[in-house]
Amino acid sequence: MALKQISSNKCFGGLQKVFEHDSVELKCKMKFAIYLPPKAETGKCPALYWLSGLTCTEQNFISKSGYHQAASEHGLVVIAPDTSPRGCNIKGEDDSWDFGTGAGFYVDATQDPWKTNYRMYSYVTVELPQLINANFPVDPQRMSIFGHSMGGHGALICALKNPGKYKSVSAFAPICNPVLCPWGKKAFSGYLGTDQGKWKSYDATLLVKSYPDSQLDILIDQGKDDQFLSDGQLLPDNFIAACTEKKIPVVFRLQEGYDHSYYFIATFIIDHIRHHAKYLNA
């Protein structure tokens, strides 16, 4: 599959690149960002996937999080895809900021008119890793995932739906229980239909309850002053309770004074890189 390089910038001894390709799953052109640390020049490195939140593209994380130095030091290839298909000319895809463009929710849509293009779950778990493994110096056996908000939801469900696929998972302010929050109800109704039984397979809190073993170490950071926490969009307490019941180890850190922004992410990103490096470089 042909890759078109959009940009390349040297950063902490490595290269921050952006590529475009024709996606088979999404049936449109997609961009992804990839950071290649200095170690990638001489051998295969672990792959760490980042999933961004609502309204984001592949640019937000690479320009605002400040992750590059830690990724360089730990020798991690970091991949950040876009958050939805683009330019599919679906009626209504640009009508609201929390559904459609920039809001793929990392599900495979089953409803018209979304089901043809909005297959972000299969894109980030199957198509994109295959593309990365075939074109870059990564070790397919060493892969982890993390994300923010909608992307935190995405990271958690990808790890929970695929036991053993990812060495570790972490999230910033994830949407933990989407079947019960306004964002999730809107997205799942549109993409998956009104049968709420079909929503369960994309809800981290519900997936934990059927996770087959406890070999997954989860790190979550949540800003205490996050407006979406107080608005009932994130519901981390439900997820923590489910993990506790299943004896799945989760470190949940409620960070005093922090909000939902990339200032919050940049403050704790090094902790998350270290969390993943511990497993990816073991």
Given for the second form:
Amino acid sequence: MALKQISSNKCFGGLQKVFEHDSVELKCKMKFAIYLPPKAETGKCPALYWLSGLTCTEQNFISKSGYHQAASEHGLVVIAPDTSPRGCNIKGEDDSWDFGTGAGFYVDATQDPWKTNYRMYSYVTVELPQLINANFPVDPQRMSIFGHSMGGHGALICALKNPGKYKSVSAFAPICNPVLCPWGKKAFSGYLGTDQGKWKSYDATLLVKSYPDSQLDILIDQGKDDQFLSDGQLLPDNFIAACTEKKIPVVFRLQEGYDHSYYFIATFIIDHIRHHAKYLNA
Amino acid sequence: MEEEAGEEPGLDRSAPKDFHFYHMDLYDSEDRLQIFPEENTRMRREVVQAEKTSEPRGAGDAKAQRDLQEEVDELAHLYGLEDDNDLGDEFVDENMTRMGVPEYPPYVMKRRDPTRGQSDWRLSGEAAEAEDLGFGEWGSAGQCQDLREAYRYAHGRASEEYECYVIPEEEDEEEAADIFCVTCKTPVRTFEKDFDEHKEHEVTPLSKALESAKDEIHKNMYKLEKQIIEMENFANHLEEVFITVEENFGKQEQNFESRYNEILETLAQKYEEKIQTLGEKKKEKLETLYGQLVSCGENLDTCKELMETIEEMCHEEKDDFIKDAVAMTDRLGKFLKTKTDVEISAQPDFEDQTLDFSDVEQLMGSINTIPAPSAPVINPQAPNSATGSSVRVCWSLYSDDTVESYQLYYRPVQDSSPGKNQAEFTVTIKETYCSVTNLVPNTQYEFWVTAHNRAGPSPSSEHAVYMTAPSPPIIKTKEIRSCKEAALICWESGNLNPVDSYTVELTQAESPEASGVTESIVGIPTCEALLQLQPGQSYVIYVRALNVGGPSARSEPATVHTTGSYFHLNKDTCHPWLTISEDGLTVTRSQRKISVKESLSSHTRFTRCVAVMGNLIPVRGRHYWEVEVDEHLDYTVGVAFEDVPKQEDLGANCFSWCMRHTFASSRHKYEFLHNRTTPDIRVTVSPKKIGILLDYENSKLSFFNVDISQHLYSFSCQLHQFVHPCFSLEKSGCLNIHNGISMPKHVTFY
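For comparison with the form predicted alone, would you give the structure of this protein in the form predicted together with the partner chain?
So here's everything in the complex, that chain up top.
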């Protein structure tokens, strides 16, 4: 598991780096970005994982969201992996922007030809944390997760499927109920097959219903002028209803005038970093 | 022996020097001069006089001198100085030059027997008396006599002591003896011991005997030195008394003189008056008598003239006679009709006039041995000398006055009703101060004082105004507000009249090791104080009121904890439908709606929204409090400026920031209202306890679900003035406010 440093830039007293490594789960070379705050020079810091949305690489978040200052101040190591395996030469992987490359949907595929490489769920919940814990000054006991859109979906399911593993979770415009939205249906049927009963274990809204009574504070920001919200791709209401019923604490903020872009993310990123810092640094 | 020889002369020299207290004084001791700075010169003068008178007796003295010279030599011999005559001469010379009286070498003085000293004294006294100078100026001869006797007494005693010291050394000795016969108390030569009367006697070596004799002498000298010091002190004291007597009698003389002069003047004046009156009376009487005499003469002349005319007529012819007689008869008739006054208008003796000497008698009577005192001077009030019910009044008098007692008068100063005479109080005291008690706090009293003695009272002193200290203030414990860094304390003055200022005293209660360390904030002009405190402590606070008289007693204590922000609900702002619990922390809106008369729009009381405001301490820090709510209750909590429009809903304007919860058709709705707008925020778990964080430093107001440490929302608000917590109930139910609590850690992230 040799790490290859691709880049390193000083930022708010810390370092924004990009590494490449050979992934066991994905059986390809994978890049991930990692921000090491100044505090990481002297001690172990909590780790906060960011999962990006459709079409993104590790670069989008680190170059557009402007999270560095808050992460530097709170002393958080922020890890941003890529959104799918790359260069696996699977037929049709680059055919559409919402499936295949850049659209791993953070599931472990069970269908051919995807099941060999497209194991993003295991990659972000198991392999990557092990790699990070082994190579960077992070405290394995303190980790949280957040993401945007498809990554928001990924963050929610990672947290809901692993009670206690993540101290907190938050999301920007997450795909809350993929089994009911066009993106989800397309991806799940492709990666998981047509048996919709198998999809349940990767749907945040459905996972809430079986989530044990455990402390989990969920923060969700949603732009009100998000085109995908009105297209019915995100379906946050279903998630909120489920959480209300199950009394899972969510603060859902519908932000007037904001869309689905990184401009929206950059506006509220500080709130999210603070939300996680509250639990990670408690 | 050689060693002793070195020090003995010193002793020998010092002993007489000290010893010669009176002698030296009388002659010319520079050392002693400063003891009687002025008197000495006078005294010396007469003593010199005395010496001169005694000079003719020099023949007798000469013999004494010779004897004494021998004695000195003997003494020197005894001390091993026989070979050291130079020293003795030096000593003599030195003293002689210093004293400037060659006829009296020092050892003469030293050896002079007491009776001679006394006779000198007597002589000097007699001389002084004879010439009537010197002591004359000190007063009567009797006084002088007394003083001289006192001096003689002192001298006599000193001489007695001196004698004890001298006698053992006067033993005669012819040749060098080497042993000492204890029985005979005499030195003998060794060979004498074997033969003479000393044969059976106990003997000791002479050196040993010498040692013990010296010891004895030293002891005696020490005693004498002490005696001398005592006597010196006594003499000083006498000197003081002497001066005092002189001064007192001088004063008394002046007093008598002025009084008698006064009386003589009065008598002279009276005499002048009487003489003048007498003269006037005499003149008046004489004038009257003279006038009468003149008129009497005139009458006489007229009568004579008539007589002559009638006689002439008698010699006339009948015709003429008849004619003239008729006219004459008329004239005569007229004349006789005029009454001739023969009463003496003025009596020769003078009216009895009593001489009025009552005023003179009064003056005579007023001449006492002591004059009535002059008016005492009353002191202004000393700072911090008063209590709430007492003042300490002080005054002074002229030191010359003899005063038996003082009469202190006082009455409260009341400028409001000058016509009404306030009751006056009087105290009689012997001291020049008085603690007047049972007074009313924070009140001005007028004091004046008179001094009294046998001769009568003095005029009154000036009036001085003293003020009693105020009553202790009363801390309004129910209105204390505090936060982590400060406390706002209010109190009632406790005094009807205004006081000068207040002092707040605070002690940290929870640090027993630092107990008693009290911090004071002084000079507070108003009935409230904002105290800067340390976080997380307990303080006991007292207040005192101050005026010119001093500080009041401490108020009842109040306790403040700087755990968190602590406030009370302001009943003045409370909507009529709301009731506030006894502890001021539970707001209840009852089921039954009390019909309220539509009161006019108020600036303080909420009239439309059913709300109440809390009194938060005006400190720009971080304040945190919690509100316990029912999940199904419709409520609004937040903050507002004090002047928020009370007829508007909370959050419906720019002056308030609120979280509103409404529960309708089993749905919870949470709004974060400011200026009628709210972000669209959905909360999945209904808070049962809402934490509110007001952060002036970061211009933020945040809401939390306390039970799950969930951040609900943060306002960014420009708080250009202080805000207060607000609570509103849109349905019946109640809100429980928790304050004075520490801030949970999770809120510190916001």
